[in-house]
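One chain follows as structure tokens, the form predicted alone.
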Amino acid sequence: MGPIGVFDSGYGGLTVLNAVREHLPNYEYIYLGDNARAPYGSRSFDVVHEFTWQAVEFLFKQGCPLIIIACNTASAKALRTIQQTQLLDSYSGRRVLGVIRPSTETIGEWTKSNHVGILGTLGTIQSCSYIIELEKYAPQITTHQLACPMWVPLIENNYHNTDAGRAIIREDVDKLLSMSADIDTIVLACTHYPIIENQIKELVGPRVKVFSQGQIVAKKLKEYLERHTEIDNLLSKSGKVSYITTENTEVFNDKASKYLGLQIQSLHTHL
């Protein structure tokens, strides 16, 4: 029996881990942040796949039967290949899940106008993963996408609350809303973005609903484990959480503690 692995390129996946622990508090977790090589958003498909697979293999070696890729860029650029080739070749008994499909399965329940805005990294937007998945689950929806390449660096360096940071966020939100007056739902398609969710809600006003992914992924994971008891039976239920980073641990501890609102101690690794 082993822990649930949660992987992100940086700190954003902590928002997913938080939500998952609220829904499934008794399970054991390992969080891995590839902070030394973040952000992934502007990297090529091949590089993101290589980095993501290195992280997945590392978590498998830590005993994780199940891994959540809590990163939209990695989910968009690497997850399908990992699921369809590498898992089947080497780790057929393990599971790797992402964050895009749970979101696209539920977007249709949120919008009334059927016009949805997607805010994400350059990699996520260029992959068109949300458009492709929504064509399966909610083909009636018209999707309006915008890449926000400055947002992750702003958040990770704590500049999102500065005047300059707020101006950049406002400009991007205005660009998205200018694509269609009918947009009534915005999906924050990056796990960093919940950090600025309240800023975005203030900018769009009450007419537009803004959704982040943590609660969606947590709910879908709970349902997944209820359906797949063969996986659930492989998961340890100690309530313990471990944090591992490829960055300097002092830097990670400081930033992650601010994200989570509690003091944490991490370990360092190379991928």
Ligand code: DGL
The other form holds:
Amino acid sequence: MGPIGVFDSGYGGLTVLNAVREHLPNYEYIYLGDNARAPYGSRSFDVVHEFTWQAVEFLFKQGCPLIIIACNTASAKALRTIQQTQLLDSYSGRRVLGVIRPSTETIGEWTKSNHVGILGTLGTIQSCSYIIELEKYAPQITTHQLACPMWVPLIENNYHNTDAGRAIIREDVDKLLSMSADIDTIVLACTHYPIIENQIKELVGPRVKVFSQGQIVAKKLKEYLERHTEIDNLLSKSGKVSYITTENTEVFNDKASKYLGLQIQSLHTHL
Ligand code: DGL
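Next up, the form predicted in complex with D-glutamic acid (DGL), please; the one we just looked at was the form predicted alone.
Now the full complex is given, and it begins with the chain already shown.
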């Protein structure tokens, strides 16, 4: 029996872990943030894939039977290869899931105008993963997407509340809204962005709904474990959570508390 691994390039995945723990509080979790090499958003396909696989192998070695890649960029650029080749070659029986599919399966339920805005990193947007997946699950939707390459660095460095940070965020939100007056739903397709969800909601006003992925991923994971009892039976239910970062642990603890109100003692690793 082992924990559920939750991986992100940095702090963003903590927003997913929080929501998952609300829905599945009895399970054991290991969170891994590759803060030393974040952001992933502007890195090439090969590099994101290499870093993500290193993280996945690390979590497998910690005994995780199931890993959630709580990072859109890594889900967009690495998940398919990991699921279709590497898992089968070396770790059959273990599972790696991402955050894009659960989101695109659900987005159709939220929009009335069928015009949806997607905000994400350069990697996620250039991969067109949301457009491709939404064509499968909600073909009636017109997708308007925008890369916000500055947002993760702003959040990781705690600059999102400065005047300059707020101006950059406002400019990007305006750019997305100017793509269509019919956009009634915006998806924060980067797990870092819920940290600035209130800032975004203030900018778009009450007419446009803003969705974060944490609750969706959590709900879908719960359903997945109900369907796949063979995986559920491999998961320990001690309620314990460990946090591991590839960067400085004190900074990680401090930011986890500042952004998400989590009082934690993280450990350090090299990947
Ligand atoms: N949280 C990651 C995502 O969802 C951020 C990527 C990055 O490190 O740039 O895309």
